[in-house]
Each structure stands twice: as C-alpha cells, then as structure tokens.
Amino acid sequence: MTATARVKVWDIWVRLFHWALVALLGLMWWTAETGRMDLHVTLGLAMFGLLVFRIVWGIVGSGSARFSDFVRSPVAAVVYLAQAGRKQRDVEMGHNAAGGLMVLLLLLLLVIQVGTGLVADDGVFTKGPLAGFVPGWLSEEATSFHGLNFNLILGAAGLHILAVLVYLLVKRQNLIGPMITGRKTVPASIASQAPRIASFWRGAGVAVVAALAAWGLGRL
C-alpha cells in the first residue's frame, strides 16, 4: 500500500466563489423564467463581483488558484484526456490541464454573460446599468445574444458535471469532497507539492473591492 497524506489544497475563497456561483446560475435562471428582472439584474450586479473577485485572486491568490497554476496549453489538455478512461491515483494538487481549460471556458461565457446584460434593454420593462451609454442597435444585440450564451454556459456546465461523475466513477477520484473541505488525499511522496495558500485577510480585501466594484457599477 502506497503511504497517503491529507494536504490542503482550496482556499475558503475559491470554494466559497465556486458554490456562490452554482447558486447565482440557479436563481438567475429562475428569475428570468418568472419574470422577476428587478433581482435578476441584482444578481447580474453580484455575478460580476464574484467574476472580478475570481480574477483578481486567479492573479494574487493561493497557489492552486492562480492562472499560472492551471492554464496549460491545448496539447496538455488533449494528452491528458487520452488518459482518462484509466484508474489511477489522483496527483493533482489543483486544476488538470484539461480542467483549467474548462475553468477558462466558464469564466469566459460568464464574462460574455454579464456583459451583455450590463449592457442588455429588451424595450419593455428592464435595462442593464450600461445600456444608457451604449447604442441602441448594440443593446438590442446583446440582449438577444445574452439567452443564447446562457445555453452555452449550461452547456458548458453539464460537461462538467458529466466530468466530475466520470472522475467519480471511473477513476475513482473525488473532485466533490475537496471543494467542500478544501483539502484531498495524495500520495506522500508529493505531499511537500502542496500548493501555497494565500491568507484569510488577503482574501477578505480582494473581496471588498469586488463587492465595491459591482455596488459602483449598480449606482449608474
């Protein structure tokens, strides 16, 4: 039997972004099917703090969350996937390469996203806190393409979820538990590899600043 040890690997601030931001898709979503567009460009506004919050940390973060960590070439990605119908032992501190592009995708559909929706006015009842500086045809534009790319961030979503399941089942890897507790099982012999992880309180001010960004941008 291989020797294992526990090692943290998710800082509170990437777990808590990630389950914040499955909430927010859900209620979003929600709002928008019942027509209660007054909160949902509420949580439009609190999903780009979160998506200026996460980009910020991916910069300054901990280690595991930092763009430099995880966003790996597209050959990385493709070698990687070409092993993954094989069980093995889970060795990644952080994001494969194949799941640091899919990190990038997401992020970059939720960018889109809040774009078009800051900037979104469907003629009728709501208007996004840009729409008034941009011009009309543009907003008309984007309010169309805004539920389009919402299907693609479901789309993206579900590849995900469908990955997670594919760890979970066939690898016999649980990438669930340490989002959750922030910390995974590794061999021993990489343990000292664990990833730096930032303080609380750097964490607490990069959040302040994101929440003061998106109540700025809410005033307009």
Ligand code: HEM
The other form holds:
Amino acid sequence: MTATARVKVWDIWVRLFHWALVALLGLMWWTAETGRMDLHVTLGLAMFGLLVFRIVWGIVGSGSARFSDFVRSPVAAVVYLAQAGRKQRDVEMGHNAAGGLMVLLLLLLLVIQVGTGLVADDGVFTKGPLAGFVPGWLSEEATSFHGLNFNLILGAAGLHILAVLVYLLVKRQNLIGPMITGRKTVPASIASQAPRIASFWRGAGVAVVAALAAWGLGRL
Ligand code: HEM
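Right, the form predicted on its own is done, so what does the form predicted in complex with this ligand look like?
Full assembly next; the chain just shown is listed first.
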C-alpha cells in the first residue's frame, strides 16, 4: 500500500463557480423553454457576472484555477488521452491536459452564449441589454446563433459529464468529491506539489467586481 495524503486542489471560489454554473444553466434552459424571458435575461446577467469572475480568477486566482496552469497544447491532450486507459491512478492535482482544453471549450461556448444573448432581439417581446447598440442584421444573426450554440453547449457538457463518469466507473477515481470538498487524496510522495490556494478575500474582491459589472450591464 502506498501512503496517501489529502491535499486541497480546488478553492471555494472554483467550487462555487462550478455548481452555480450548473444550476444557472439548468434554470436558463427552463426559463427559455417556458417563455419566462424577463427572468431569462436577468439570469443571463448573472451568468455574465459568473463568467467575468471565472476569467479574472483564471488570471489572479489559485494555482489550479489559472489558465496558465491548465491550458496545455492539443498535442499534450492527445498524449494524455493515448495513455489514459492505463490502470494506474492519475496523479493530476488540477485538470489534466485533455480536461483543461475541455474546460476552455466550455467557457468559450458559454461566453459566446452570453455574448449573443446580450445583443439578441426576437423582434417581439425580448431584447438583450445591448441589442440597441448593434445593427439589426447582427442582432438577427446573434439571435439564431444563440439557439444553435446552446446545442453545442449541451454536446460539450454531455462529453464533460461522460468523462467524469468514465473516471468514476472505469478508472475508479472520484473527481466529483474534490469539486464538492476541494480536497483530493494523492500519493504522499507528491503532496508537496499541491497548488497554491489564493486567499478567500482575493476571491471575494473579484466576485464584487464581477457582480458590479453584471449590475452595470443590466442598467444600460
Ligand atoms: C452534474 C453534472 C456535472 C458534474 C458531476 C461535473 C463535474 C465536474 C468535475 C468533477 C470537474 C473537475 C474535473 C477535474 O478534476 O479536472 C468539473 C469541472 C468543470 N465543469 Fe463540470 N460537472 C457537471 C456539469 C457541468 C456543466 C453542465 C458545465 C457547463 C456547461 C460544467 C462546466 C465545468 C467547468 C467550466 C469546469 C472547470 C471548473 C474550473 O476550473 O473553474 N460542468 N466538473
């Protein structure tokens, strides 16, 4: 038996971001499906704030939250996937090379979704807060892409959840627990490589800036 240690890999802000994102995405789908468009636009502003937070946190946040930590080359992702079937446990502290690219893709699709929503106009009841600032044709294009892009988000999120389930059921490695508690069990020999966790107050500061940006956008 190799000795193991519990180390903190995800700070509270990454975990709050992740589960708020999952809840918000579900609620936004439901409001769009049921025609609750005022609420849909309000939740869209909250999603905007969430994404602003995560992008800034990807620059100034904890080690494992930073883009510089988890965005690796597509070659590194392919190399990782080629040997992912092996029996040994992964010893990644944060995202692996393939997971990191998937995170980037998910964030990019979500930014496109919010961006197109902000300038969308269904020509009847609902206008995004920035629709009046762009030409009509752009607003029209954005509105139709908003619907198409949601399907891309569903596909990417489905793949993401499938990967997490493969880890759980095939590799017997639970990645969901750490996304709830923040802590992961790793071989004691690599415990010293645990990421640097940024202070809670730095995250709170970034959250206030992101909330103000969303509020300001809503007042336009
Ligand atoms: C209930 C379903 C879900 C579960 C169980 C789940 C689980 C996880 C886990 C375990 C990780 C960490 C992966 C790792 O260790 O590298 C993660 C990260 C992530 N997930 Fe999910 N996820 C779910 C749904 C979603 C959805 C619907 C989205 C968005 C469309 C999403 C977006 C992300 C993002 C952006 C990250 C990176 C977190 C960060 O670094 O800030 N997840 N998820």
